[in-house]
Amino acid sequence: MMTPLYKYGFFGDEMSLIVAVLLGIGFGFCLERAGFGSARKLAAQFYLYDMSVFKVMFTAIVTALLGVTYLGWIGWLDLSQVYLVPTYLAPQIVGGLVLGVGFVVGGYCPGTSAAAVATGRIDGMVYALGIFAGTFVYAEAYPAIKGFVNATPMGQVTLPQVFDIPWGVLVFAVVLMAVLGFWGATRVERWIGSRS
């Protein structure tokens, strides 16, 4: 059997929606159980005394990267069938900065705000309303900013293509970054903790 299952027709649109809902519920449950449905837990990241968000998210990235890599190497996953979002460098950098500022100011990202809403947190509900309002404003402003949104197109590219390096070198570099990042984050937590 080869994955991705949906692209190869192992299940249709209806089943894909059911799978998406089940995965979403599971992801939200895990976020809440980890404490990530609380803005205080997430804001602690930016004060450097609790680096759990960094550690968990980087662990998820490395786990997914290694899983995709090994499944591709053993022939269970056809990487050519995995959808890549096209890169528009300048607008995506600006969008990332806007999202980052929103994360710092509001204490949530879109996923964690959904977990907060599900558990009845008022600040999460306000944040989610902000997401909907921002989406509406973006949609209304789109005709005026369409040129910028579609600026600097690079197509569907990967980092190995951009930097002309083998896939394995990238995987090794990301894993090394993660190990060094975890070590550094733990040191920072201890240093901040010793000062308070």
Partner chain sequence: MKWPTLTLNQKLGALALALGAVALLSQPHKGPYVKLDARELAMIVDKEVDHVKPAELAAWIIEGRSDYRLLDLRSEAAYAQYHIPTAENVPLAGLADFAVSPGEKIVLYSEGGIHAAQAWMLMRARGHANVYTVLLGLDGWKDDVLFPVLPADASPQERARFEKTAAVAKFFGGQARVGSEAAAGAEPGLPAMAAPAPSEMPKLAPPVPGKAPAPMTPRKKKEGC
Given for the second form:
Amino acid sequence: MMTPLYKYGFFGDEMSLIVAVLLGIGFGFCLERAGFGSARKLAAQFYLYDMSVFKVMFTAIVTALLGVTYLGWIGWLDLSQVYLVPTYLAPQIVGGLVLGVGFVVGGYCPGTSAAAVATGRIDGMVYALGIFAGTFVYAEAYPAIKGFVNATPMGQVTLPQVFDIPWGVLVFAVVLMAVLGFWGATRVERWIGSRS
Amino acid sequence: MSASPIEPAGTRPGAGPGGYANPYVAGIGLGLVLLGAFVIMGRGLGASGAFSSTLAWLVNLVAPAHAQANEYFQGYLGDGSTHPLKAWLVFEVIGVLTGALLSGLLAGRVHFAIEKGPRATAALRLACAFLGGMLMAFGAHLARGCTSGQALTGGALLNVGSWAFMIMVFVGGYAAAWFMRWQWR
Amino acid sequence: MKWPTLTLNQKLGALALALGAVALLSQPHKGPYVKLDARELAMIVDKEVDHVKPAELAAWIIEGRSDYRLLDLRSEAAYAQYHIPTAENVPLAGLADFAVSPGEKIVLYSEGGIHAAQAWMLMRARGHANVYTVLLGLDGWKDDVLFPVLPADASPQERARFEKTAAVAKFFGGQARVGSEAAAGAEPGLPAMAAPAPSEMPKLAPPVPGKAPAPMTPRKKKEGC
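Requested next: the structure of the form predicted in complex with the partner chain (the form predicted alone having been shown above).
Now the full complex is given, and it begins with the chain already shown.
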């Protein structure tokens, strides 16, 4: 069997939308379970007393990374067919900064705001309106900033390619970093908790 | 995550504080959903694209000429052969809303409320939420993806831009945290 | 026995580290010793996930992307006369010895589609999975990028969109045509191929701001977020 199933034509566009809903349900369920429908829980990451954002995110990254690595290794997943967002380093660095500030100011990111809206958080709904407003501003500004948005293109590249490190070594490094990070984050949480 | 949420928090294995799931268990669940997206669709998860499609559709309803003259909206409207809302991410976010509602109902967490710290007023909190949403949208478009589409998805694929983006999200968040502490603590 | 004292979190951490350690040996992009899976190959060909459209390639070149290598499989003489900008010349016979790093994205083209398709199979046989061909080769490049034709009965919307295509054609030293012109003179563009125009191809570093044609696919595929 060869995956990704959609890219190999096991099902068509109509079916892919049903798959989208099903995957979305799993996504939303996990987000809400983790507490990410609550802006206080999310913002706590940046005040160090609850580092769930870091823990959940990196556990998910490690899980999926190990998954694609092993599935690719045994030949079930054709990794070259999994879409990589092209890298444009400069706008992505600036975008990350702006988004990080927006995270602390607004308390959510787009995915978690959907979880907040679904569970009745009024600030989440206002935040979603803010996303629409921000998107509108971006759309109007797009012609002016197009040059910057498309600056420093590097194409679809992975860290192993850029640093010329074998894929497996980087996987291990990420896992090690995550596990050490979890241990450290828990210590920090306890330390902050004991201070207040 | 299969444990019944009716049990008091903390009594079942894998339960974290506040009645929320253990972050690692929730993370594994999230990772498996993401892996499912890779294996089934050959793409990752996302969120902000759904907002863009919806906005493009709305603007096109209100001011079609304006929407079609704008290069950005035009990208989401396409050539008119398919409905702008018939996009993968729109359906995915419908799923997110459903899944979150389901989880929230099971845990008894669905109610109208404003999330804020004790020192912030509701009006200020809502103003900040709106402003934060705007900043987030702008940043996500510059970076070609938000925390879901870039950090999570690209992170698991060792995408260069995603890792640069993710590090900067934490840098930006911690840099702004001090100025926003009145809102949360 | 100290084992049972491990908490769930510690067990998960240990499991992750163990899986990560084994993954040190992994080659998820398939190493050089992979057997050819005939059914898989047939499926790839059938589902057309093995090629790049000329317009896509043009967009990559204009963006200055460097995450792939473009290989021209034709003879040195043909290559010298004209080649798609940024292409390296690797005549088909030399392909077997041509060194590529594992996982590197390779895009192949020849005159039409056939040689490139055969070379594609050769690369797959060498265990290189990340390989693509330019759809219809140089012929496709001429038809879609250098000398695109706008149907005479095109709608205003199509016309507006065609402006971008025409800008791309101009960028690559070609010439866009409208339906009637194209019908009148048989293949009027072709002589330009031999002309010196392509050699004075614009330097492919950053695209000229404002003039840079945006992604060419009419419906932008936002696959990310």
